[in-house]
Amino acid sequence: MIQLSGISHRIGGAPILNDITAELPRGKLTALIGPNGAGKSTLLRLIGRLEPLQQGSIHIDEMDLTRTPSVDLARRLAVLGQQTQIASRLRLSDLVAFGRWPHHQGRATARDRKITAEALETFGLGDLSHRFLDEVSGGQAQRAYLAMTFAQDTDWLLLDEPLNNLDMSHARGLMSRLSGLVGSAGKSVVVVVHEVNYAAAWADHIVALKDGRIAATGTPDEVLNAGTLSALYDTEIEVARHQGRPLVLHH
C-alpha cells in the first residue's frame, strides 16, 4: 500500500496541501476526487516523486520514497501527468518505447519491443504508430502517452486526469482496462478523475479532497453520497443508483 502521513505542501508561499494522511490500498483502483484547487494534482505528484517533498513521509510498499534510488523507483511505479512536455516531432512508437528505459536502461531486447508494440495495440495506435507527435489529434497523444504509461509494467500506475481529451468511447475503454489490470493482472492504480460517475463506476477506493484536506475517504458506496459530494463540491447534488453502483446527478 502507499502510506502517507502529515503531508503538507506549499508553494510560493500559499498552503496546497495540509496534514494529509492516508492508506492508497494495493491492487485496488483509487480514485481522487474533488473539486479544483482541492490539491489532488499535487498530492499525485508527490507520490510520484516530481516534486519534492517538504512536511511528512511517503511509503509505497514500505519503501520509503525518499530514500528509494529513481531507478529502483521506475520498476515500480509509473506517473503520467497533465502537463507532458516532448518534442513534438517524436514518433508515437518512440514515445511509448520511452516506458521501457527503466528496465533497458538503453539496450532494449525483443522482449522490450514485443511490450512496446502490444501498448500501441491496446490503445489502438498501432496503425498511427509512424506518425509524429504533432501530426495527430490531442486525443490520439494522450492515448499514446498512457500507452507509454502502461509499456513501463509497474506494480502501481499514478494517473493524473487521463481522461483529458479522450472521447466518451475511450475514456470508458480506458477506465475498463485500469478495472482490468487491478483484476486480473494484481496492479495498483491511483488516479485523479474529474467526472464523478467514472469514479462511482469503476474506482475501489475514493479520496475526496477540499481545501488541501481529506475530506472522505472509502468505498463508493461511503464516499459518493448526495450529502458528503453537496459538501465537496458546494453545490446541491443528488445520487441514484445503477448497475449496483452510485449514480450522480449533478446536471
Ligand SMILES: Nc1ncnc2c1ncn2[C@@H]1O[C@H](COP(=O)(O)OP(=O)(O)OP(=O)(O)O)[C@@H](O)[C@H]1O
Second form
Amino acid sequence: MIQLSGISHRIGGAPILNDITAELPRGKLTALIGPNGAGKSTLLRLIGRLEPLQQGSIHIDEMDLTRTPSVDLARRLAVLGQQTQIASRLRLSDLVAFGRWPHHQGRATARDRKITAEALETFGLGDLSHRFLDEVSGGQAQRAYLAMTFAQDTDWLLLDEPLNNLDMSHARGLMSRLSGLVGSAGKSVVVVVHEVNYAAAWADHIVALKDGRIAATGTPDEVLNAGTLSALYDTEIEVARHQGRPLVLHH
Amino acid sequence: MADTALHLTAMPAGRRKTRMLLALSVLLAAASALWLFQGLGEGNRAFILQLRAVKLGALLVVAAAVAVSTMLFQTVAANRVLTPSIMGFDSLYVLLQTAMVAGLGVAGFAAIPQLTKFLAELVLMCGLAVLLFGTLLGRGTRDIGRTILTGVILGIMFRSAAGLLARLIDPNEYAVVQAASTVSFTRADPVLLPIGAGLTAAAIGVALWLAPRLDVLALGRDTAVSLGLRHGRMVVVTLALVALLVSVATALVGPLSVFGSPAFFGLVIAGLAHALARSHRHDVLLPAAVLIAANILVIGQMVFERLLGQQAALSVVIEFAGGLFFLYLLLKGRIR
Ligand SMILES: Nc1ncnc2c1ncn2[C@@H]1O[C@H](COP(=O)(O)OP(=O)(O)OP(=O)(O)O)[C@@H](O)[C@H]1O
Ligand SMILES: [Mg+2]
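With the form predicted alone already on screen, would you show the form predicted in complex with this ligand?
Expanding to the full complex; the earlier chain stays at the top.
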C-alpha cells in the first residue's frame, strides 16, 4: 500500500496540491484521473521522488520515501514520467537494458540480459532493438520507455499517461498486460489515464483529482457515474453500462 | 541486424571496441617514439631526450585532461556542443597572471617559486569552480544551464578585468604577462609535471570508476533518479572532476584556448570519440577520448615543430587536421 498523508505542494508560491491524504492499494490497478492541470503528474512525481517532498509524508509499503536510499526505492518502484527526454544517443536495446541498472549497478548478468530481451519482445520491439531512439516513431519510443520500466521488475509501477502515442491495439495490449501483472504477478500499478473508458474497463480502483484535491476515490462503479464525472470535468457526461462495467459517453 | 545489436549490449565492451582502443594506443606509442627519437643528434643525447620526454609528458597530461573534462562536462550538461572552456577558466588564469605582475612587479613575479605559483593557481581556479557549482547545489541541481551561463559571464568579466589591469601596468610588465599567458609545453618543468600528471591520473581514475554511474547520469535527471542514481551528488562530483582537470592543465601549460577557438579542440575530440566508440558507455568513451586527444596533440605538435619549423601555430595544425577529419566523419554520417 502507498500511504499518502497530508501532502501539499507549491511551485513558486502557487499551490498545486492541497492536503492530499489517500491510500493506493497493493495488488491493484489504480487509475489516477482528472482534468488537465489537476495535479496528477505532480502527485505521481512526488511518489516517485522525482520532486522533493515539501509537506506531508509518503510511505511505500513499509518504506518511508524520504528516508529510504534512492537505489533501494528503484528496486521496489519504477516510475515513468509524462515526458521523458533522453539526451544521449541510445539504441532501444541499450535504453531498455538500463531498466536493470538498479539491480546490477553496472555489471549486467545473464539474467539481466534475459529480462531485457524479454521486455523488448513483450513490447514488440525485437526488430527495432538496434535502432536509435531518435530513429523510431513516437509510439515506438513510448513502448521502449515502457519496456525499460517493465525491465526494472519492481513491485510498484507508476506510469504517467502511458497510453500517450499508442495506437488502439497497443493501448489495449498495454492495459491488459498491466492488468495481467496485477492479477498473476502480484504487482501494484498506478496509471494516469485521460481516456476514462480504459479506467472503466481495466482499473480496480480509481482516484480522481481536481484542482490539487482528491475529488473522489473508490471502485470504478462508485466513481464513474454521470454525477461525479460531470462535476469532475465540468462537462455533461453520460454513463451507460457495457458487459457489467461503466461505459462513459462523452463525444 | 537486431541480432548484432543485442550482441553488442551483451558483450561488456565488444571486441570491435577493444580493437579500436588498441589501434589508437599503438598509434600513440608510435607517435611518442617518433617524438622522442626522431633526429636525435650525436651530442647531448641524454639532455635532449629528457627535454623531449618532459614536453611529451606535458602534451599527454593536457590531452588527457582536456579529453576527459570535455566528455564529463557534456554528460552533465546533456549537450554535445558545450565544452568546459566556455566556463572562464582561461580568463581567470590570465587575470591571475596580470594581477600578480601588477602587484609584485616583474622581479617579484619572477621570484615566486614555481610550485607555490602552481598550487595557488590550482586552489584559486578550483575555488572559483566550487563557488560556481555550489550554486547548483542550492538549486537542487536542476538549473545546470544557468550555472553554465554564469560561468560564461564570469569569464567575460575576468577577461575585461585583465584587459583593464593590463592597460594600467607598464609595457615591460605587460610583456611578462603576455609571456605568462601564452601556452607553453616547455614551461611545464620536471617538478610540476609529476604533480600535474598524478592529479590528472587520479581524477581520470575516479571518472573511470564512476563510469557506470556516468552512463546513467547521461540519461537526464528524471530517468537517472528513477533508476536510483543519487543525481545531485553525482552532478557535483562530476563537475568537481571537470574543474580539477581543467585547472591542472591550465596551471601546467597556460590558457588552453591555444588549441584553437576555445571550444574547438574539445569539440573535435568529443565528436571523434562518439564516432569511433559508437557506444554510450563511459568505460569506452573516456579512454577513446583520451587516446584521440593524445594522438592529435602529439602528432600536431610534431608536425608544427619539426615539419613546419614552428612557422605556423599549433592551433592551425589542430584546427586544420582535426577539422578535416571531423568533417570527413560528419559527411560519412558517423557523427551526429
Ligand atoms: N514547473 C511548473 N511551474 C509552475 N507551475 C507548474 C509547473 N509544473 C506544473 N505546474 C502547474 O501545476 C498544476 C498541476 O500540474 P500537473 O502537471 O501535475 O497536472 P496534470 O494533472 O498532470 O495535468 P495533465 O493532465 O495536463 O498532464 C498545473 O496547474 C500546472 O500549471
Ligand atoms: Mg500530467
